[in-house]
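Okay, so here's just one chain, in structure tokens, the form predicted on its own.
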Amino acid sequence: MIVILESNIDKNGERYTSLMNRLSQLPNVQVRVHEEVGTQHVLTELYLIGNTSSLPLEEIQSLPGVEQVVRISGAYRVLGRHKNDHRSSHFEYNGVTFSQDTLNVFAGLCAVDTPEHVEAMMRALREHGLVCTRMGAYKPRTNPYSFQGHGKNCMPYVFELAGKYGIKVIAMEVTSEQHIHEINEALEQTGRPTGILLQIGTRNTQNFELLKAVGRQQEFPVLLKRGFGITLEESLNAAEYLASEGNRKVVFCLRGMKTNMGDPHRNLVDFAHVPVVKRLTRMPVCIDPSHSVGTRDRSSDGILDLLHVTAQGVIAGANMVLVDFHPAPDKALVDGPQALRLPELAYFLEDIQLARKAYEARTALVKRYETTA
């Protein structure tokens, strides 16, 4: 059961104290407090864990300071959608809104290689009005001899260039708790010119200690990629690990499933699960066409496979696109063959807008027919 309190309730006040005393007396029930601090309001939610099925909603609703009570009706307690649950599905970070209604494009380098390439990428983003990017500093690789990323050494110039070109959020993968500290130190060193969306890659979706560590910190939101060889339910439970530790600013990313049934693509594209994740949870949903397709092959109509699957995800309602671009793909240290080129950025964005308009037209269509049914 989730108990949502009145906005900005005084934690030292009589009403809050009375409420907590009453809840502490419930048998076999533990109370976990979660705060969401916004620019103007502090939202407090209490998670009642244990034998709550017999608790009358009306009784809890009548307690002092309570605004709404939600009885958990699904497997995902914090991030899931529940019956009569009207909580928001959005969050804001560093001036960027993430929700199940918005669409953000994170185009950038899969792996940071040189300052010159980083600056060329960010200059192109600014020219096209984009304020988000991806920049890989830590790169877990299947082959131990492959390039593993420049790590903390590249962060100062990446963050400084982000500030120079107005980049507000950088998606950056982490593979250990130490990486979070290194990112924080580099941001502090450079005057915090940008924000970081911590990315948990597909290989670490079930690294539960990493999930707990990332969940415990609440400064940075999280982009969680689906595990490449596990069920959707298992991956959604990984997101719930993050939220159960306190961080519910989570974006869920579909990136394809590892199976030869997807050949000749790198992975079997799973973007049909975009509306499924939005139905089961309140998380914004990201698609990663680059790591799903893994090539620059074109279909007979001349359109890149990568653009075809991007359009499929956007038409299905995706809220974020994570895509590889590179100023010189032949010189990229990671995944160069699948990276789009900077001159293709305008075309890519225009194609996305066509797909987004199709999605908006489809949602308007269903609403029109619902009113006449």
Contents of the next structure:
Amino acid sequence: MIVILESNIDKNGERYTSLMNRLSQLPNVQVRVHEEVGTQHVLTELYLIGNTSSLPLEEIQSLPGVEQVVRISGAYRVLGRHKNDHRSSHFEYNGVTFSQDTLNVFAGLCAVDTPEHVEAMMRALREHGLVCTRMGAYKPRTNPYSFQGHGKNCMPYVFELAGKYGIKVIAMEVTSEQHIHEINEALEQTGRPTGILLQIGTRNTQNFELLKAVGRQQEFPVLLKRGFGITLEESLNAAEYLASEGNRKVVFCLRGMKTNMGDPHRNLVDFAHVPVVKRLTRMPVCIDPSHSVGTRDRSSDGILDLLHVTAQGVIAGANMVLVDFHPAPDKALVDGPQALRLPELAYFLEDIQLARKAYEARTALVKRYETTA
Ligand code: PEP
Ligand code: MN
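What I would like now is the form predicted together with ligand PEP, since the data block earlier showed the form predicted on its own; can you produce it?
Let us now look at the entire complex, which starts with that chain.
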């Protein structure tokens, strides 16, 4: 059961103390406090854990300081969408809003290679009005002899260039807790010119110690990729690990499943799960067409498979697109063959807008037919 308190409730005040006293008397029930500090409000939620099924909802609802009570109806306590659950499903980070209603495009380098490529990429983003990007510094590679990423050494120039070109959020993968500290240090050194969305890659979706470490910090929001060989439920539980540790600013990313049933694509595209994740949880949903498709093949209509699947995800309501671009794909150190080229950026964005408009038209249509559909 989740007990949502009046916003800005005084923790030392009479109402809060008497509420906590009352709750502490409930047999076999533990109370866990979660605080969400926003720019104007502090939202406090109490998670009642244990034997709560027999607790009378109305009684808890009438206690002092209580705004709303939600009975948990699924496995994902914090991130899940429960019956009569009116909690908001959006967060702001560094001026960018992430929600189940917005759409943010994160186009950028799979892996940072040279300052020149980073700058060319960011210049193109600014020219097209984009304020988000992806830049891999730590690359988890299948082969130990492959390029592993420039790590913390590239961060000062990546962050400074981001500041120069007005980039507000960079999706950057981390594979260990140490990387969070390195990112923080580099941001501090450069005067915090940009923000970071910590990415947990598909190989680490069930690295529970990493999930706990990333969940414990609340400085950075998180982009969690679906595990490539596990069920959707298992991946959503991984997201819940982050939230249960305190960080609920989580975006969930579909990136395809590893099976040769997806051939000739790199992975089997799973964007049919966009609405499923939005129904089961309150997380914004990202699609990664690059790692799903993995090639620049196009069909006889002239459209790249990569753009076809992007449109499929967006028309189904995706809230974020994570996509590989590169100024010189032949020189890319990782995933060059699947990268889109800078002159394709305008076309890519326009194609996304078409799909987004179609999605908006579809949501208007279902409302119009609500009584009959
Ligand atoms: C990536 O986005 O660069 C990446 C490695 O993706 P994934 O973890 O989905 O393979
Ligand atoms: Mn990649």
